[in-house]
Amino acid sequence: MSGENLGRRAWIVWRRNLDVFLKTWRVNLLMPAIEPVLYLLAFGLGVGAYISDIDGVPYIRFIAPALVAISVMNASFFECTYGSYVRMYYQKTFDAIVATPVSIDEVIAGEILWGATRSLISASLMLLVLVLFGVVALPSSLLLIPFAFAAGLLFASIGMCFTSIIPNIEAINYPSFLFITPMLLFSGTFFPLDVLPGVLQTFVLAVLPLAHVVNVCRALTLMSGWELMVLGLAWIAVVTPPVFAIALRLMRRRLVV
């Protein structure tokens, strides 16, 4: 099968998921629109009232790009864990699709592309709220939208790797609590990385993808930290292809009997 057909048919799977999303768009867009407001009110205005500026930046502006990064992570990861598992196991959507000329690899690739698209949608809504609050710089912050898709590919691929090995839907709680939650807390989201011990900083930058997504988002919204942005873009570019390939291989092993 040619790469052209693989790409085309994967986008057909993506289109199927988009059509379903558009039928329930009101419910799907409600939480991404409300979530940034709650975070900004609770952390930016609430906690931020007791925190001095961080590197000369008001706390609400410091956490604003991190909120975009978190939305990118959550949207794609959980779409390709909970969402993909439901389509695979309960709705039997994968079985129905592979009964057509679409292959398993194309189904999984389409799922990952859709997960990245969910990141783009979520980040766009988040960015709109942040612009209305006046806590991000324009026009550079608009680059967060295409970047959200690229970062979403990574988190979607990671999510699909977990989907390929979990025994049941309840087991998704393990990567959620043991991987996503620690990353949420220790990736420079709510406090700068340089307050951590040097060894832990090295570990975070070497292993946790959210740290690099936060750094890129922060550079684009605050117009600073370009060195960390370059490192983050390079890290994501290097890590995403092999993780994507591993996700395809593991899902193929699970589904082909």
Contents of the next structure:
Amino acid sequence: MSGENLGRRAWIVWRRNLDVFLKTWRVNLLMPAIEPVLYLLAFGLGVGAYISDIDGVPYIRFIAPALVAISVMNASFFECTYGSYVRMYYQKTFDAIVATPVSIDEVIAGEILWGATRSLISASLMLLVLVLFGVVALPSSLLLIPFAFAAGLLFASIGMCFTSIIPNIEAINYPSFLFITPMLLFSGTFFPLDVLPGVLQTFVLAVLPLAHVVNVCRALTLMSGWELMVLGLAWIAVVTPPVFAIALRLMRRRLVV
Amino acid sequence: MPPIGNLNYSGEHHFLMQERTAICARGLTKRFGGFEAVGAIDFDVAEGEAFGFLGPNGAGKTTTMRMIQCASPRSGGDLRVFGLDPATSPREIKALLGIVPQENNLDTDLTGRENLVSYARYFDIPKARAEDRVEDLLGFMQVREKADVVIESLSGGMRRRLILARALVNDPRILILDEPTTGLDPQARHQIWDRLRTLQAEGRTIVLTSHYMEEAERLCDRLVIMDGGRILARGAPADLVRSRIGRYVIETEQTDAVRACLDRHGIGYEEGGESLHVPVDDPAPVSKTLLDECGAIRLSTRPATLEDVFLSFTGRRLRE
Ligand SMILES: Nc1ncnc2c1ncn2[C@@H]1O[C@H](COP(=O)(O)OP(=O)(O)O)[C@@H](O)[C@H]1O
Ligand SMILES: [Mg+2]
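For comparison with the form predicted alone, would you give the structure of this protein in the form predicted together with its partner chain?
Next comes the full complex, this chain leading.
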């Protein structure tokens, strides 16, 4: 199977998801745009009133890139857990597609590409709000858009790995509470990593993808912290391909019987 | 079709791929863990014929269809679809097949028309040609007036027709239908049968599974009766009836006296649900024996059917 072919047919699967998304685009676009406004008001104005600044950065500017990172994570992770599980198990969409010349690998690759696209859409809408609030640097922050897709590939692949092993849809709560929620709180999102004990900092940087995504986003919106950005990009570039390959393999094991 | 030398065939069965063979299975086996769902079955489907797999629930029909359609890898034996091996040429094979699965799997996020159009993309059919084809198929399956409503609001028969329309978008040479009419009302069933006959007349090969005798009898040129993962009988429906049962079945009382009397006369019978079934070619002498010597009072004679054959091979035990 050639890589070119895997790519081309995966995009046909991706297209099916885009078509469905566009059928209800109003709701689909409104939700990710409202969320950051709420966060900015609650954290920036509310919490921020008690925190003057962090390392010389106003609190609202400190959390703005983290909000983008969290939305990138949520969009792709939940698309490739809840969304993919419903299509796979309840709607039998994957079964229908693999009865055509499209292979199961291409279906899963298409789902992951779509998950990453959801990240890109969420990050773009969020960026729009942040620009309107004037809390991110321009034009460097525009790079968040392509980066959201790359980071989305990672979270989508992670989500797909869980989807391939869970026995039922309720089981998505386990990765959601045990992995996503702690990561959302301890990845240098709402407070800087260096307040954590050294060993915990090392742990976070070694295994939590969100920490690296936050670092990259923050470098782009604050125009500083470039070493962390390089580390983050390298970490994501190294980890994504094997996780993607594992997702394909686990899905094949689940579906090809 | 590739020459035989390219088949890379190994195993003890040696067979020639005939020009007109659509599907060929030798010793085809499927195991799920330690459980053998399909046990070393052999069959050949000729191009252009309607071939049936008749069997009770759990017989292994769906498993066999899934191996043919490259959805499920075989555990043993050999399988060819137009000479191609599902293990190595799934893409080429799937391009030639139209699949109607046992479980409806229309995309409920899309309308019927969108289902067909998006399906055509997976076969790389150019957009304009796909749209024309979809229009034709919506007409052919008589689903056009409901083509733009959500799938949830469609009746079972309508969904089945849409799935059949979807299976035809790539102009398949073989149609594989897993219980195409289970759960449908008689009108919907007859309509699907009618469409399938038309499709066969166009030269397409039809492979279907069923546990409806009438469906198999009406549609299939040849069929196999499967149970417990094995093929118990094979042939044209009429030949199977003639050779296994005979021309007629006499139904009579299920009493010990009648059984003993039939045994005494060496006349074979089967336990029916509410009567004894006595298969015969010439009903007159056996009827006379039953009336005069066995003390039977209720007697009725009817033509033998495929159902008699089916029950005589698969028994009356209830299935899952
Ligand atoms: N994925 C599977 N894992 C384990 N057993 C299976 C699986 N699929 C089918 N079976 C078993 O294989 C047997 C044949 O099933 P199936 O082919 O669906 O029968 P049919 O279609 O004739 O009703 C049944 O006993 C069924 O429970
Ligand atoms: Mg079945």
